[in-house]
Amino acid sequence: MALDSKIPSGPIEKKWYDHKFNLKLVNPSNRRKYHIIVVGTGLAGGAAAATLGEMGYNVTAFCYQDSARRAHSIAAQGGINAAKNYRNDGDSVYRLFYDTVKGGDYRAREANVYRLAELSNNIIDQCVAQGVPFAREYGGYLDNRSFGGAQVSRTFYARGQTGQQLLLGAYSSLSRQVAEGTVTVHGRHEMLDVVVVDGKSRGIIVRDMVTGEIKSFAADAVVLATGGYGNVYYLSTNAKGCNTTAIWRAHKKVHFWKSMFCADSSNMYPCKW
């Protein structure tokens, strides 16, 4: 099976900007017509569900644990990096990109790492807006420290509780949208399968882990934010729930779909068995 990450073409410093510019936009008054499913309520899923709900979409979020606050995102301690260059020591988006690729032993997907570096500054601003109590200097500015072998001081932190504070910030924003009625959260639900229609995910099958009931939910789009899968390795400090269950089920669905259809450069057509 060929892995296709759908990375846009063009120079690495422009590909994501050009791709985003060429996307079709949804008018704010039309967003209430669309329903989005978010699987996972950790830092990524919780923040995504809260943001999409605040933008006006109808969001249904699914949580493996009994509460979004129990996501394994809480375990991150050291801090979160961003290329804001507050210390004026030569940091930049490209330097953060280079350090991250180098720290990953040059095995990371470079285009995606560059996108991460591009968004890093906005992520810090979003976290601050959500109320994350980052450490601050005497004058009130956000503090930075050197961490993880980086050449510059770019790590934003909240004592030794950065993951917990980030998760509580995302959770508070999510709770606000739940109260507003734009987001519905289903706790103790496990994703069993992804519903694919014409090559696009249009819903999920879940199991209520309390009653055992199997349910189906349809949507216009599905966001998988199911976390890491460190426990596929022999040694891991991840929680036991980080076991690649959801991402493996999505992978099997994509593999099955591609086995049912043959693709040429212009369209998709059923294979001849």
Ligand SMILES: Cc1cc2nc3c(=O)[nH]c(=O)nc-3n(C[C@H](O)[C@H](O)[C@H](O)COP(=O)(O)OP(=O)(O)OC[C@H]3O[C@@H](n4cnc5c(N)ncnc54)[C@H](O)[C@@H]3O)c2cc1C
Contents of the next structure:
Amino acid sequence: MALDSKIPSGPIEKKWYDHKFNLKLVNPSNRRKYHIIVVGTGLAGGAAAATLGEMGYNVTAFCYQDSARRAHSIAAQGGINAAKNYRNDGDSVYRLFYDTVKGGDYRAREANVYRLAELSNNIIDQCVAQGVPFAREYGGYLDNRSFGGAQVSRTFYARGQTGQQLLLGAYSSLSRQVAEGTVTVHGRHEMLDVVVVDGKSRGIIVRDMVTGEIKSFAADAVVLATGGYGNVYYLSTNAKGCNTTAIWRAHKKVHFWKSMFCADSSNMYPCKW
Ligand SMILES: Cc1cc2nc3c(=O)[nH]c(=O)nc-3n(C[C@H](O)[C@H](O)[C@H](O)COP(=O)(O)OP(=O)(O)OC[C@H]3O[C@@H](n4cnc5c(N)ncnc54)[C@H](O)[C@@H]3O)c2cc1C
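Given the form predicted alone above, produce the structure of the same protein in the form predicted in complex with the ligand.
The next block holds the full complex; its first chain is the one shown before.
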């Protein structure tokens, strides 16, 4: 099976920048016409749902915990790396990119790591705007520390509870959008399958974990933010919920779809066999 990570072409520092620039934008007044499903309400899904809701889209979010606050993200402890170079110790986007690729044993997708490094500074700013109480120096500036063997100080943290504080920040933003009416959250719902129409995901099938009822939800786009898959290994510090159920089901669906259809760069059409 060929793995296609769909990384855009071009020099590494411009791949995602150019791709984003060439995307069609949705006019702010048209966003309310679109419905987006976000599966997962951890740091990734919670923040995505809140941001999309704030942008004006109609968002329905799902998780299988009883509250968005209980995603596994709450367990993260050490902090988040960002190339802000506050200590003037030689940090840069490129150095964070380099250290992360090296830390990942040279197995990470480099273009995506570059983008992570590039976005790192904005992520810290977004979290601060969400009210995350990062540790600060006496003068009020954000503190940071050297972490994970890095030669520079770039880890922003909230004592030993960074993940908890970050998730509470994302949850506050999510709750704000729920109150605004742009986001609906369904806790205790497990995604069972993705609905694919003409090669695009247009909805999901879920099980209500309280009543057992199977339900379907339609949307214009589906975001899977369902976390890691640590529990495919015998030993893991991840929560038992990090069990790769959603991403595996989506993978099986796409694999099945591809076996039924052939694709060129822009279309999918039935294979002639
Ligand atoms: C002990 C520990 C310490 C860590 N420390 C750090 C750190 O210091 N710094 C750092 O950057 N990272 C750290 N990490 C990693 C970091 O916590 C995770 O990478 C990150 O929190 C993952 O966020 P997420 O939103 O992708 O996933 P999660 O928080 O796991 O959220 C997954 C969401 O998907 C939902 N979901 C999953 N499957 C389904 C399904 N089938 N149907 C419906 N919903 C589903 C869940 O309900 C949940 O809401 C640490 C991890 C661990 C385990």
